[in-house]
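First, one chain by itself: the form predicted alone, in structure tokens.
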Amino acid sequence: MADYIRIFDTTLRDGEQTPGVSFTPEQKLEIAYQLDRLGVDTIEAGFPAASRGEQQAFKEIVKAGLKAEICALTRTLKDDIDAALKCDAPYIHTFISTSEVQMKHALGMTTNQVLEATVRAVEYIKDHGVICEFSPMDATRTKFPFLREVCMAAEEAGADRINIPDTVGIMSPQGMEDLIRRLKQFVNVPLSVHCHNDFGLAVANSLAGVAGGASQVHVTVNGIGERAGNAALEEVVMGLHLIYGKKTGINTRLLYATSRLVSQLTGIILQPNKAIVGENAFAHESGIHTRGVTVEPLTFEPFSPEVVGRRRRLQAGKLSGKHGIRAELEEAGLYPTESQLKRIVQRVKELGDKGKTVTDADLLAIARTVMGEVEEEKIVKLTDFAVTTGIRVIPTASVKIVIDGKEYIAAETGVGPVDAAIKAIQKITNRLANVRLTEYRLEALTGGSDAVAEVIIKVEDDEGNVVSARGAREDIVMASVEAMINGINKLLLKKRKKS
């Protein structure tokens, strides 16, 4: 097994045949820029054949001077390798079906076609003097002896590394790395794995490749593809590198960073629960974990969350213990007694027990109530708000707001009318702490035309802090702003409590 492993990361090709997702070049050099920063050793940046558009964003990734190299991806056509050599493709990575369904039904091929038409492109590839990368499409389906002898044609004709695809995500791990080992006895070049999640095991396929000693693995950031996805590159590389003992060149305290800004370019919000990025990857509720994690991290937590860019966070709840409420508090400035922090715990209990989300201003006015304690001066108040909207009127918010004392008017655009008002106020307080908002949901709504709107979202700011609020009115917008005005005065007497 070799000690470092490369990353080829496929976000902007493999990543970008998910459904409904569609990178401009801008966007794909905003990837690239990342990815390289990230790290990877491989950047495939698209399939140069398939329109204009993926030539001119390979042609600007290519000459973006990046340190990673960047692949083209070809069918075994001329005319598609033709297409990469004329973007400067300095590495190609081509394919053909190889399983005995795909060859039939697919492309309407013999073995003996499969083999010319393998040899020929590799040949082509490398007589114009640019890496070679041969992918035996559906490699998992395919009949081991054919496998065995398309993969060595590929080498003797100078594929610099071949790949093993599990196309339909149909391996299992001890059949991965059983695979990677039988084809290593008879394949010299490196052997790298790409895996489809569609049983969920596209991680563990990709790890049990390098056990069976694959030295690349193909990945996209958050796992993103066509179907059920890829293998995610963040929990790839924190397997090999915290699991198997590997090295890689990924910096992984930008893992969290890549990936925000993945999803925020493809529009896929993360399942809050998802490994290493997800936003309950390092929360805590259960008493008996926060008061394992507030004495010692490692209790509850396999790696500390700094090691990916992220922070810890205790979320109060019907499951919250006192060590987890009185950690929090703390960090706000509050030092309940013995009696109080009894009391305090019991009410966020009750709410919990009523179904409803204890964010992180609920907590505070529970314990300011307990502890007798006037409610701390609001650094942003909002003073006056308007929103227009309609059928052919782009929705627009301008908001009035004062922060210390001071008054300030902004105005934006939104995709709708409580986009538009959140954009106004994060205009204006961004100068105070560039906020995000995480998560937004609408967690009760009362029956009528005079429904109740209940409005629970998560904000974070630059420095990672994360925080929750609430907002309840019959107006929706109305709600969604004072939710965000909450969750912002949070974060800022949060900065202000620390500096």
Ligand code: KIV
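Positions refer to the first chain, counted from 1. We call the rigid core whatever largest set of C-alpha positions still superposes within 1.5 Å between the two forms. Since this is a predicted model, take the numbers as computed values, not measurements. First, how it differs from the form predicted in complex with the ligand.
- Fitting the two forms on the rigid core leaves the C-alpha of Y124 displaced by under 2 angstroms between these two forms.
- Annotation for T258: C-alpha shift under 2 angstroms between these two forms, rigid core superposed.
- Put the two forms on the same core and the Cα of R13 is off by less than 2 Å between these two forms.
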Given for the second form:
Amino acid sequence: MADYIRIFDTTLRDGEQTPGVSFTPEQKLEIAYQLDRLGVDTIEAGFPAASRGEQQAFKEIVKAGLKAEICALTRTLKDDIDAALKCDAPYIHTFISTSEVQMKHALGMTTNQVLEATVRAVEYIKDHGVICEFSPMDATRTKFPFLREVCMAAEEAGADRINIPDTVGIMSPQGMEDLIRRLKQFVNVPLSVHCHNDFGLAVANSLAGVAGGASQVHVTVNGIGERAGNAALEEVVMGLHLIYGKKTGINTRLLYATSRLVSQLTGIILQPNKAIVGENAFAHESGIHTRGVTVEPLTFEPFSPEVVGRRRRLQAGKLSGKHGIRAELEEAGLYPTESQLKRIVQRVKELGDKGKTVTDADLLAIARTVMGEVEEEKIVKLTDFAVTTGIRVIPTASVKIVIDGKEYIAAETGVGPVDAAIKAIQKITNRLANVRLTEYRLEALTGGSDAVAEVIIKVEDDEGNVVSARGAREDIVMASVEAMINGINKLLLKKRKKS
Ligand code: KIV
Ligand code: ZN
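Could the form predicted in complex with the ligand be given as well, to go with the form predicted alone?
Now the complete complex, all chains and molecules, led by this one.
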């Protein structure tokens, strides 16, 4: 087994064959620069025979003077090869179908014709002093004696590398390892594997190909490509480095940035649980896990997220514990007291029990609200609240409030439910202080209609005392009421402390 495994990236060719994906020449160049920084050995930059745009993009990538080898894909046709040569391709990857089903129905050629076309194309490419990689397309459904024959013929004709495509992704890892090991007995040039993901095995089959003796792997960023895609670069590379003990030229710290760029330019959003680059790949929610990783990250992580350019995320939810939530808040610069932390955890769990995902922004809003509440015995406590609103109904709110142990009830109407609720509260609290709302700001922190809403207010009394307060609930009216009660308590405490 070779120690150094070449990474042949085909994001700009097979990746572009993803349904709905088409790069402009500028986008191709931008991705090529990033792949070069990442450290891939080869960039398959396109299929020049396909269009003028392909030729223009290909030429620009060749001219960019990247460290990576720039490769063009061609069929074994002279015209295709000439188009690649015209674009100054220093490396040509030429392919022809070798399985019975494809030779018969896609090419209409016999085995002899396929052999002749292979030899002719490889010789023609080598006559132009260009690196030549040959692919017997659908190799894994090709009868072994013919596969062996065509690979040996390509080698004899001068091919520098032979790539074995699992074109419709039907291999098992064991089958791939055996096939490469078997072929290596007959082929002396380096072997490569190109695996598709139809059964979700592209990465496993690529790694198995390496175990069988392949020294190069074809991959795409984020695993994009025809149908279910190709082997994902980031997964293959991390598997090679950390499971198979192999080396590649990849700077793994750039994996996440590369994934983001390709996702942004293709418009393909990654599944959150995608290995290495998915949003949840380094996120922890359950109390046991968050506690574990804050004490020793290796307890529940295979490697540190920084290795692939990422950061650990502790997600608040109903399974979270105090430890994880405290760590997450401290990272954001918030240091709650024990009793505040207890209330924050309780509110996070309440939201989780209602089926809500608590985003980082939600957690911070809850924490800011709880931490902004007065810690001492509250002077004003809301014990009941109801509001009605509608099209032909005047918005009305009724509140029950306890002040210094005595219960008060009031109802008010307003232009909307928030206005009615605040007026009803003021009607009661005005007997202690004339509190005016001077500023009101509403922020919905997450996307849906069940978003946690954060309300930030400023209130003022007749003596010129001003305080700001917050509320954070899934219900805008409740968030407003919470902010108002918090504000009134803060003002009253300020007044009492002065007197
Ligand atoms: O999947 C495949 O067989 C290919 C060939 C062009 C190598 O992409
Ligand atoms: Zn392919």
